[in-house]
Each structure stands twice: as structure tokens, then as C-alpha cells.
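One chain is shown next in C-alpha cells, namely the form predicted on its own.
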Amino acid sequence: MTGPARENHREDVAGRANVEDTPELLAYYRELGRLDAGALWTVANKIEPWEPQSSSVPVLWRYEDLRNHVLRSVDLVSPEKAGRRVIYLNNPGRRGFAAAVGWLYSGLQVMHPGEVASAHAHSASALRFIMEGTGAYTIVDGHKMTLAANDFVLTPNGTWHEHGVASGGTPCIWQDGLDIPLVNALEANFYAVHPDLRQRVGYPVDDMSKTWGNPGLRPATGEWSKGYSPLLKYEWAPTYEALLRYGQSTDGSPFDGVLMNYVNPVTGGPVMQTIGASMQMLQPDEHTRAHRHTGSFVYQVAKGRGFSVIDGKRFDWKERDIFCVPSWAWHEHGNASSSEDACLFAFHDLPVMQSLGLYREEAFGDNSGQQPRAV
């Protein structure tokens, strides 16, 4: 054992591995290696860190940089040949997993009017957040949902789903968010193509919104026992109205401003078992305090402009930009406008952290704030 591995192996304090290499031990390690085994103390400091050590790094993906490349894919590949015409976001620290951050995947998908992606199902859970265009729709297990900018739709694990843009619409781009890296890490991913390639729409259009999307009300005959939300589509207009109403009665969280979680209307819990989603509003000139928590986040700017300081680096963002906050990274957000609010959509893996009892959170020191450096 040489180089960084050896230094890591020896540098820890009392109660952790601190064994000095000797010729006899090195020979012993080689013998264990030939048996596909190893001595725990040689890796203990790496696999049991004092606190989370994310391999992900903070990244800001500027929409103006990506948009032309996303649109260019239309001329280069067809949805039939590509399966899905998507440009995925590749975190420099997670390139081997095609992950945007942690165990979360994100990609930008484009479809033109009249195009339809074939119906399929997979073990990964997914959501779509509409970035631009008109006429987009998704069909989930026979339920068709029409979609507009800043709406998002669920395609939970195991459901048949397909996406398209109506012939009378305009080119549409949306962000796909999935837990593909997590499901692959668990070695539990399946994928299937619908035998007919298309689904039959078996219900009135937008029936799930009309049934389950009425605030404070639940259908008297409505029954739902699945692990994901029956609402399936979450619309921007009522979400933004709810943020404004909530903001009139609270100063919000000192760390996240006026923050509201999208929920399963049956359970009050997250929209899916492995992925949660939220929308937060920063008031004009608001600058939140710094904190950190377990769990990885992918943010998309739904409205306004501002900045985030993540582990001491400042990232300036505007509408439709996407950025990530790795697990256990210090972060704070600011609204750059003195007259308009800013809204951030996020999807994250907190349902996993919370269900496994792994969620932890802490504030940044005396909250004098991080000392940001521009990137």
C-alpha cells in the first residue's frame, strides 16, 4: 500500500485505523487479495468517514449554453432511433454513473409537434418539468395529462408511460429527473417496451388532476393504495398562487425562504417513494442563511434570477438554469432582484434519506455566512 491510500490508512486518530505498514503486513494483504478478501483496517477510514464525503461537485448548467445543443439533436437523431432524444447532465464527480448529483439523473429532452416517444416502463421513478413550448402531454397507465411551462408530471416506477407533443403545438423542452443511478446501484433496474408501442387513453384527459387536485378536498369514493401520488400532474399556476398566499402569512424558513413540498394528497408524504419535489420562493432581496443536510438536490429556476453559494462558490442563475447541491454541502440562496420574487423548483432523494433514518441537518456556524468565491 503506497501513496494516498497508505497516508489515508495511517493518518486517523484514536479509535480509528492507524496501523503502520510492515513488510509482513504488506505480504499479508497480498495473500488476502488473492482470496478476494481484505483487512478492514486498510479501508476503514475511507468507507466509514467522520461525515458524508460526496464525490459530486456543485455545478450550474446554464440553459442558454445548452438550449441550442438540445435543439440540434432534432436534426441529428429521430426519437424512433434514439429511443428518447435527451441530453443528460453529467456531474464531473459522477461521470461513471451518468448522474447529475449523488444518485440522481437529470436530462433535457426535446420533442417537436406530432412526435411521440414509444410507451415503456422501468423500475426507476421519474418526473418531467416543462421548460418551454406548448402542446406537451404524458400518458401514464392510460391517464393522459396536458402540460404547460413549469408544470411537472410523475411517471412512477413500473408504470407504462409515453410522451408527445400535439401536432398543433410548438417544440417542447423539459427536464427529466430520475433515480436511475440509485436503482442501478441497488441492481434492481428493469426496462420494458409496451407490446403495442402506444397506450390506449382509457380515461378523460386530465382526470387525475380533476379528481385529486382539489385543495382540501378528497373524492368520497376515491381509493388509492399505490406508493406514489395519484395526482400525477402538478400545475404551476396553483403552485405559485399557494406560494404567494403562504408568503403573506410567514417569513418562511431562514434557510430556504417560502418553501412548500409537493405531496401525495392521500398520505401527505412525498410524491414518490424515492424522489421528492418542492418549490420555494425568495422574496425580493432575500438572502437565506447557510445550512447543510444529507440528501442530494437538483434545482431548476422556475422564475426570476439570483445566486446560490455552495461550499463557498457563488453561482449566479436565471430562469431555466439548473444547478445541483451535493449531499452535506453548505448552501444558501439569494434573490438578485429588489422588486420581483424568484422561485426554485427542486427534486431530491430526501424520501430515501428519511425512510432509512439517514437525514441530518445543521446550520452554518454563527451564520455570518460563507465567504463566496465566484466561478
Ligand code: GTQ
Second form
Amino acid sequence: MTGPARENHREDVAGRANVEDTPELLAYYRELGRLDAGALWTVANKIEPWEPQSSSVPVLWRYEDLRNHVLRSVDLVSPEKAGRRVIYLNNPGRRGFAAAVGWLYSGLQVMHPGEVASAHAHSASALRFIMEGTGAYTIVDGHKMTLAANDFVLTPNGTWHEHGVASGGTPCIWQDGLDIPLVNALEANFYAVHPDLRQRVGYPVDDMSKTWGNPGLRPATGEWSKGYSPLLKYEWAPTYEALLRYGQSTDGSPFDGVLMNYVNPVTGGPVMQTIGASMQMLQPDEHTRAHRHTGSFVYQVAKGRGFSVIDGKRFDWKERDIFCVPSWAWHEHGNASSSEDACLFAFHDLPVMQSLGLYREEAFGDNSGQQPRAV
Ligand code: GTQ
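Other form of same protein, the form predicted together with the ligand, not the form predicted on its own:
In what comes next, the whole complex appears, and the chain from above leads the way.
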């Protein structure tokens, strides 16, 4: 287990770097520095920690704190001028990367009826989770999708996409989730604005849901070999229904309760190559056991109220709040209601961890949980 004991002994472990500074060595380091080089033993313990050292901190973004600021942006900037009118979540440990946690970005985007954010494409993969309002839509490579609260929609890397709200709708707010920091870290991010600023809708509205969203059935003539799910939209009603049905047959995971992954119906794998997503249900009064794993998570409370204990700190949440769990941080979740279930939407970078062979998971001993500190 991580902790002060191991930190203090770090320099004394045989085989770890443990070189005292001397005037001669310091002068040597300066000479190497002038040659754009350095002595490994001065950085080895930092760049090769015993276990993942996340610079992200757990954060709870309360919707009641952010909502008015998000709405205010409507009076301050237009979608045309801003490109995307979004208030992004800035993890205090990750300033400079525009990251909500780890290598994941998240923001709250607001649009009024009749507004459209122009079409563009980028190497980053993106998703939206609808928070409030009616009439929202997204167009992905000519496929138009209508969106309602708690719907989850993909705008995969390389696709043309634009968002808007129908003129008969109401102001809409949704959460964006992207892997912008990851793709920038990999120095692989391209961005393009659509030559016409708008796409033509080339298919019947919601055609991908009608084609690929039928449980247990696959279209006989459907071909799909792209790296992301052809089911671009996952609606709330069937998702919640699935959780209720699954919950009738299982207690679920001791760490996560009744959890289901959104999947690519062709492969059964994650919805996009770099970002996965899930919805989980905590039964009334349920309090899960703590575990930790590699991979960064951003949660949004889709339903109910409860709390999460993350690296010993308790965060009390309710519907629409957003919080993050950094990689390798202990975490457990609790439902604060004894009569209603609570549902958590999450997106994460587990597809990256898993495909690169970097996924590790550990349970918190045989304790029933961490000792939460009140906040
Ligand atoms: O809609 O594609 O919040 O490109 C940030 C960057 C949303 C988007 C964001 C983006 C988008």
C-alpha cells in the first residue's frame, strides 16, 4: 500500500537512486544541462515511481455552483464567436492541460433554441451526456440524433460533428467529455472546420439507433468496421430499464453495484478506441467496498443522491453533480437514500489502459471501506 512509510524509505532501498550532491557533482549536472542532457540518477525515483502517482486531485463540481455561470456565458459570447460555448472543468492538479482528471477533458456546453455550433472534426474522441433542456440534437457524419436528458451520444475521432437546439426547444446544457489532453500528450491532434460550416443531414433522423440499437439483434446486411460504435446514441429509458432488469438478477459488483458498460454492438467492446463509458445503479442504502485501479474516471450523477469516498475524503453528491476519481485512487460509493436507487454515469480511459496492457486493479484489503474524513 502507498503511504508515508514507503515514501520515507524510498531513497534507502537497494537498487534505487541514492546519490548525495557534492560540489563536483552539481557542477557536472550543470555541464550536462548545458548539453541538453542529464544524469538519470537525479530523476530516476521521480520518473519511475513504485506505483502510479496521479497529479490529479479528487474534485466534486456541484451543479448548483456552476449552472448560473454556464447560463451566463449565453449573454457573454455567441457560439459563432466562441466556436464551442463551453465552461471546462479544470482539475487543480492538472492546470495547463485543461484536464478534468488525468488525460481527460470535460466541460459544460450551453445552447439556446435556434443556435448551432458549426461543424468540425478533430483527432480527439468526444461524447455528450445531456443534463437539461429539450430540442438538443447532434449531427455526426450526416446522421442526426435527437437528444433528451440522460441520453449519451458519441462524436468519435475524425467525424464531422455539430450541435444545436431546435427553435421549438428550451435552453439545453450538456456535459462534453473528450480525450483532448491525451491526444495532445501524444502530439497527434488535428482539427478541421467543415468547409460549409454545416453538414447536410444524409439519413433519416436517428437512423443509427433504429439500425443498431435493437437488443440481441443485428441487421442482416449491416457492415461496420470502423473503430467506434455505430450506435452513436444511447438513450436513458432503455439504459435505466436494463439496469433495473439486471438488478433483479444480481447484487452486482461489490465495488460498483449494478454496473453496465455502454458497448459497440458489433464488437461488444468499448464505444470508442480511447474512451469507455458506463452507467451504474446503487441500490437504496447500498455502500460499496473500496478498490483502486489504473485509469481516470469522470462521473456525473444521473439520478439520486449519495456520496463517494475518494482517497479518504468524502464527497456528497446529488443529481447533475460531476466528480472525478484519479488513476489509482481508492474509491467507494454510497447511496444516501433508503428508498430510491442512485445512478452514476461515467466515462474513462480504460480502453487505453487495457489495450496498452496497463490495467491494474486492487481491492482495499478485507476492510469494509476506507475511513472517511468529514468535509
Ligand atoms: O463539441 O467537439 O467541450 O471540440 C471542447 C472541444 C466540445 C466539441 C468541447 C470540442 C467540443
